[in-house]
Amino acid sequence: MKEQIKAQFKQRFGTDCVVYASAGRINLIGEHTDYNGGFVFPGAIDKYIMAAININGTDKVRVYSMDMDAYCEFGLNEEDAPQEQWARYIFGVCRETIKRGGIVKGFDTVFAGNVPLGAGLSSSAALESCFAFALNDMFNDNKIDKFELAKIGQSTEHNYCGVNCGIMDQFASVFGKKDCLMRLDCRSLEHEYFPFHPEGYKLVLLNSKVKHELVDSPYNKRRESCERVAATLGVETLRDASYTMLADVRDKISDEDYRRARYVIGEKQRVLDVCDALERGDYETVGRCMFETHDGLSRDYEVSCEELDYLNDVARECGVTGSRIMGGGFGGCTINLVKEDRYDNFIATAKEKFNAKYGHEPEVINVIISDGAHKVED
């Protein structure tokens, strides 16, 4: 990938470049508690946005997207915001490192990648992870703190592209550490690295290829949800809440509000568990929380779909340690832990199972805990 971008640069702005790349993530724990002030456990994987840049001299910046093949010039003011949506998590990550007294000036890009859209790896916090830390590379010698790039990402989301998201994803884009898994505190941003390589397991996604778009999308109306019962409980957070809690209010608060807090305080709670059981080595225990992450997930949180639970249960029926729906939801992949023994046997399953029902084969996305944003050496 990288010397296709270099060579597509070349042709089209005719000068030498400078390539980076920021990863796409998976979250083996964890899931719409970061922008409930709670823990998560994500680590960067082998699937990347990588972009070949270089300044130009001018007030403008001209992209290229060679999977697109779409091109885009806009300025660096408020005023000059392109229209194409793909474009405005570029612009989006100018702008919030301007505003932090950053300097951005003009330069020519062409970005690729192969971090599987709508799939819930956020390559969209790849992509912007991938700009923030270019940019603070190119014109700001690195003075710029990497919880400050995971939080031009967020901002981007907030203030350009319509998703209020925690920092989970863009945080594991730029902090992301071969062979580990981090667990982040999404309230102090403090995080732990934990070694991630257990022996006789393989670690899967089934991409369900339903596409999901979180902008516009029922992921807003999940953390409207949250905040009310909050503000309800008279905390900041659901981070300070407990099932006790909870029961006290029953009868002030909607049962659809009522649902999504008690599947966040019980998130929470298996966090912790998964990381206490990767020390001991026991992932039993690991894949029996991420079942009933899935289960919460799917009928109280109300963010899985038909396909989604459908290759739940498939993964029960073959006997995988643990599995769940990954990322944002109403669509995207399933990651499971698999042990080895039974790997061939389920992948073959789920895939005759779910063509049969559904008219196509889940897509396979075997992933290796990767680093995350850096420049790419020659």
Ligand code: GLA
Second form
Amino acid sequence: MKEQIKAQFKQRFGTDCVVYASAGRINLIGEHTDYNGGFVFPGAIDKYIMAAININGTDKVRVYSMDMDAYCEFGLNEEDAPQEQWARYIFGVCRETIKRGGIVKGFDTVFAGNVPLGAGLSSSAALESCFAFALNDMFNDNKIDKFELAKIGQSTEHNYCGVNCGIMDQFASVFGKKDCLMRLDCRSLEHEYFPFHPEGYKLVLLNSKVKHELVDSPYNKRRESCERVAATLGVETLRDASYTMLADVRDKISDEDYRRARYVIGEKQRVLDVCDALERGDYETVGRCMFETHDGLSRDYEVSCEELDYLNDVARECGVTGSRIMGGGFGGCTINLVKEDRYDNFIATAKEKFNAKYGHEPEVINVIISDGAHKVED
Ligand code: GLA
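Next, report the structure of the form predicted together with this ligand; the form predicted on its own has already been given.
Okay, now the whole complex, with that chain kicking things off.
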């Protein structure tokens, strides 16, 4: 990918360039807990967004997206974001960097990626982190710390893309480390790297390739439910809530909000249980927690869909150790922890059954836990 981007850059802009990359992510467990001040357990993967960049001596940013074969330019002093959604991410990163006192000068860039779009692997966080990292390296002597880089990406989502996301995706994309998952406390941003080598198991994603575009921004609505319950309980976030506390306010909140909070409280504990289990090498417990997460996301949090529930059922039938919908939901992937000797049968069965029911096979995505944002050396 790097050579193609560099060649495209040379052809389009006629100068040399520097190449940066940042990664998509998986999340073993801890879904919709980040904006509730809870724990998550993500890792960066070997699927990247890569950008070739060079300073152009103007106050304009000129961007070409290879994957979309689309071009856009904007001024660094412009207040209004570009119409094109993909360009808003880059515009947002520039603005958020400047807002924090960082320097951004005009630049030319060509970017491309192999993070599947709409699969729940955070291609948008990879794009944001790639540019946040690049602008820090090119214009700011790397003085902006990595926490701030992740927040630049997150604020871009909030202020330019309409998604009130948590910090998990951008954090994973910036802080990712080869062969390690990270347990991140989303309140304090304390994090610990856990080497992840599940001996005898494989971690595989099945992309349903469905994306349910729902009206009324359902992701933001989930967050609002959680915030309403936290306010009723008089706590900062659901991080501070327990089942007992929730039971005490049950008649003051809607049934829907009750179920949303019940899921989050359970999920908080599951992340910690999974960490303990990993330290013991107890993958059966890890897997059981993954199934419980799926059930909670499907029934209480209601961010699954028929196709992903079906993939989850097939995983259970095939004796997969753990399986669940991954990421924000409403389509995308399941993440599956499967014993090596059951892998082939699982993949073949899932393809066949899903195809028979929905008319296309799920895409099998094998991932390697990899480094996050970096400069791509020659
Ligand atoms: C999306 C958001 C994250 C997180 C997940 C759900 O990926 O960007 O912040 O909330 O959904 O865990």
